[in-house]
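The chain that follows stands alone, in the form predicted alone, written as structure tokens.
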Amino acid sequence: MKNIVIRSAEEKDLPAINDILNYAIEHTNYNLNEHTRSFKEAQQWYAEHMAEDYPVIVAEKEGIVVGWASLSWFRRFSGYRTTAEVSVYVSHQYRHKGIGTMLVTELERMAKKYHILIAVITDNNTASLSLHSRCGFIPMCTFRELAYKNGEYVSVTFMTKKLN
């Protein structure tokens, strides 16, 4: 897509990054969190994010976020600290064109310390699994039935890319 501007996040885009996030979290069971993220909590996530060193990016056009990523401690153990988990959200008005495979290209280039990368994906969004396979991320199992939201049971795999 033209006119795309991927860059670091800063904390003036965390309306639109919590918009996006909070508009997956209410309409489709991508995200399984059953509750949006107040405004506070985000700036509290984003803090995070910058006081250990992990990236936040957004893919911008024309001024605006249209999408976002980030990467994040996969679990808070000492013996995962080579391991980042990729999360990517795009607009769902400028979804499947090619913005998330923008996001996850410039996320693995700001990877450099980590040896795997890991996407916690739900079987239901075919797009985001797609995207991580066509970016080299490789399906390592599927957790069936794992979670429950909006009356369904959701299945969610797990795709790792190994960086060095």
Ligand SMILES: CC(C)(COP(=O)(O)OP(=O)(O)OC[C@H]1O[C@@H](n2cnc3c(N)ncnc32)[C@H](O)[C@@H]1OP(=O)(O)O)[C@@H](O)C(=O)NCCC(=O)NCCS
Second form
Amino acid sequence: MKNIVIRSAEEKDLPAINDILNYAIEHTNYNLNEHTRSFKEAQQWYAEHMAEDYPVIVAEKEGIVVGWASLSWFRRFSGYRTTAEVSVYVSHQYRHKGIGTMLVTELERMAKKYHILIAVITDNNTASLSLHSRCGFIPMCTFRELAYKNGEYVSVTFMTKKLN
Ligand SMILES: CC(C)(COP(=O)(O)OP(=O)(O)OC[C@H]1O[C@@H](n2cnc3c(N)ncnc32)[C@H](O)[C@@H]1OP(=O)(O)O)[C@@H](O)C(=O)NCCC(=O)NCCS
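Requested next: the structure of the form predicted in complex with this ligand (the form predicted alone having been shown above).
And the full complex, kicking off with our chain again.
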């Protein structure tokens, strides 16, 4: 897709970032939260990422934020500091146009200090499984019925990419 700019997120992008996330929470089980994220929680999430040097980036088209991605702590144990978890979300009107691939590619460029990137993907999320495969992630294991949302158990696949 033309005219997409990928850049670091700023505080002013948080309403758009949060709308895109909350759409996925409300309409899918791809994100396993059952309640949408408040703006205050989004501010806290962003502040934590900035304080701990985890990147948050956005895809912008003609001034509108149409997607975002971040790296986050995988688990908050110090021994996991060489691993970062990828999150990537594209506004539903702009999917399947290459924006997710652009975001993950840029995140990877910013991720040089990590050894492993990990994506935690619900097993029915074909788009995310394809996106991460396309970006060189390998499915490592699937945990059957690991989570529960919208009245059903959800299986979850861990995909990783070794960077160095
Ligand atoms: C997953 C997501 C980020 C992909 O973003 P995107 O901009 O549509 O991805 P791209 O256009 O770069 O496509 C990447 C790959 O996914 C495939 N893909 C995209 N949408 C798809 C769909 N609806 N069904 C099947 N494959 C799909 C593309 O075909 C492409 O693979 P290919 O090169 O082998 O054809 C997007 O669908 C999304 O935001 N989903 C909801 C949130 C989410 O699930 N986030 C990930 C949580 S782990």
